[in-house]
Structure formats: C-alpha cells, structure tokens
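First, one chain by itself: the form predicted on its own, in structure tokens.
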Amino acid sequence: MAKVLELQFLNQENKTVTIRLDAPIEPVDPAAVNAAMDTVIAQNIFTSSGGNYTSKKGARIVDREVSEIDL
C-alpha cells in the first residue's frame, strides 16, 4: 500500500491545486499540517498556472493499494 498526504489549496483563479507528499509520518498531526499550509501561502513558496496559492481547501491521506495482474 502506498500512502500520500495531499495538501489542497485554492489559487488566484479559485482552482484547486494539490501538493502530494509520499509516505507521511503517521499519525498525522493536524496542527503541523495546518501550520505548514499557512507557511506555504504566506511565503508564496509555490505558484501555479492560475497564480499564487491564496487559501487552504483541505488536507487528506490517500491510501492506494496496487495489485499486479500476471499476464
């Protein structure tokens, strides 16, 4: 199983932009995630085709299981 922490932001065009971080430390600390997202927005660390990140939309852990098929 592969787990990914997704940080979702809105940009200047009000479109969702997602940053994906592989293998997050669990349990995830919501306060640390919130603080990190605030820092990303405040310092304009990243930008997108729709402009700077303007607000937080959400954060989530995505758990993906891949099963190979023998052919």
Second form
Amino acid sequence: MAKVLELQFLNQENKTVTIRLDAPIEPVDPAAVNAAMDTVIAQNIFTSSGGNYTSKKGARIVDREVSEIDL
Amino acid sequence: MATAALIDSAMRLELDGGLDADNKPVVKYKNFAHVKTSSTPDQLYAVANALSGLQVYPLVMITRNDSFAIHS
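What does the same protein look like in the form predicted together with its partner chain, given that the last one was the form predicted on its own?
Entire complex below, previous chain first.
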C-alpha cells in the first residue's frame, strides 16, 4: 500500500517537525536517510512555528492500508 | 514609490513519475512551505537533492516561490 517516509526533526522549542516523502526507495538505506537529514539541518533552510530544525529525532516508514467499505 | 518586501518563500520539487496508461508523462510535485526567505539557491539545491535521493522518482526541476508584500 501507500508507503511514506517520515523524517522527524526537533526544532528550537523541542517540538517534532516532520518531512514526509512519498514513494521512498526500498529497502531504506539508513546511512542515506541519516545523510539527507544531516543536510537538511546543515543547510537550515526550513523554519517552523518553533524555530529552526536543530536535531534529528528519528525516521520511519509509515504504511497506510485503505480498505473500501461497500455501502 | 511603492516597494516590494520579500515575506515568504516556498520550494517545489518537480519529479518524473514515469508514464501513465496512455503513455503520457506523469509529473509529481512535492511542495515545501516554511522556507526561509534568506535561503540561497545553493542551499535549496543541496536540500532538494538530498531529499529527492530518498524516493524513487527522479528530480526534474526545483522551483522557488517567493511572495512579496507591496507597500506604498
């Protein structure tokens, strides 16, 4: 089903901010994810309601399964 | 004289989604809001390539949308 790669960062207020990417390359390469997240933090182009992205919190694949219900 | 002040930036990635059932190219878009107005093209380029490298669709184009407020 539809898989989404979620990159979770912490901002200056220690709140989680998430970047979601559709169609992640699988299997996920942890080193590549780590490097991309480091780049996001280093370039520091994104802001949020809680300020800059300051650190990595985690990354995960979210798999959403949709089942239609007949009405 | 009226002046324009840069108040907001956003980034959009244009991705090659392959061909659909009718052999027409599919373009996927990924938008990023909350981009700092002070960001440089080099910075956008680095982040766009880092993020697009994690997903299957090849990166075709990076666009930046700047919003300006016009003051008198």
